[in-house]
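Only one chain is included here, represented as structure tokens and corresponding to the form predicted on its own.
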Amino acid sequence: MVLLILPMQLQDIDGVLEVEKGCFPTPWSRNSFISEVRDNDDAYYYVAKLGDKIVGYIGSWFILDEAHITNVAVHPSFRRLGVATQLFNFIFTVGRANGINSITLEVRKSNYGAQRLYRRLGFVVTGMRKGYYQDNNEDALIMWKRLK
């Protein structure tokens, strides 16, 4: 089956929430996703679909010549199949087409799997946000990647 990456629509939010709940201890709310998709002109959100099933998504904000990844997730049943890599490569392409020169994200200090993926994609650690995650006060590593 072919993975399709498409702009997130309001009708995708149920599937996105299913992924979100399977991935995060404090998932985003329905209203947060609605606001991002409907009201935020800086937001670029995409879903990864296998057939009709949403298996992952990525969200970002494009501000001037920088992008910030707000969230990315792949359903636990579809991990290690290249979905996240394809989502990132897609957002890199969209970013370049929109004049984005660099891209940043935060990752939990304990999330070694995600850190490995981000390093493989060219991100480097540039700092830390102490107590960034509200659910357990965990620190976040700040990572950046140059696109151009």
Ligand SMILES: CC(C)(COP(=O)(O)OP(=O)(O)OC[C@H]1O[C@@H](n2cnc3c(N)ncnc32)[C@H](O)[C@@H]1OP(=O)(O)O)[C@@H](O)C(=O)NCCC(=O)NCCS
Second form
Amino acid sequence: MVLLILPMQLQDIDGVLEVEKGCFPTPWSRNSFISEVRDNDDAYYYVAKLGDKIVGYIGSWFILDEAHITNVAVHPSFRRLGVATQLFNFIFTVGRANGINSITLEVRKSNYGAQRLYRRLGFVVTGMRKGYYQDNNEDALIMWKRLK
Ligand SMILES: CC(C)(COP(=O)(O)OP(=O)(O)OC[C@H]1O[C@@H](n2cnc3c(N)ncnc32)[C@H](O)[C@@H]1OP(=O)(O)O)[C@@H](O)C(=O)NCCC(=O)NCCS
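Same protein, the form predicted together with this ligand this time rather than the form predicted on its own?
Every component of the complex follows; first up is the chain already shown.
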């Protein structure tokens, strides 16, 4: 089956919440996704679909010439298959087409798997936010990648 990357629609949110619950101890609420998809003109959210099943998603904000990744998650049963890589490559392509010059994200200091993914995609660590994550006061690494 072909993996499709499509703009997130309101009707995708049930499937996105399933992914979200399998990925994070404090998942985003339904309302957070609704307001991003419906109300935020700066938000670019995409889902990865295998047939009717949502297996991952990525969210970002495009502000002037910078993109900020707000979240990325892949269902635990569909990891290490390149889904996140395809979601990022899609964002890079959309970003370049929309004048984005650089792209940033935060990642938990302990999330080595995600850090490895980001380094492979060309992100580099540029700084740290102390106690950024409120659930356990964990530090965030700040990573950037130049797109152009
Ligand atoms: C991080 C996450 C999005 C990666 O998704 P994925 O679709 O499995 O990633 P990919 O298959 O595109 O991975 C590509 C490469 O990144 C690296 N990588 C990805 N996940 C990794 C892990 N858990 N451990 C080590 N390396 C990893 C590997 O180099 C991998 O290539 P390989 O499988 O050939 O070794 C997924 O594990 C996830 O949803 N985790 C929980 C949520 C989360 O942590 N999100 C990030 C918040 S900042």
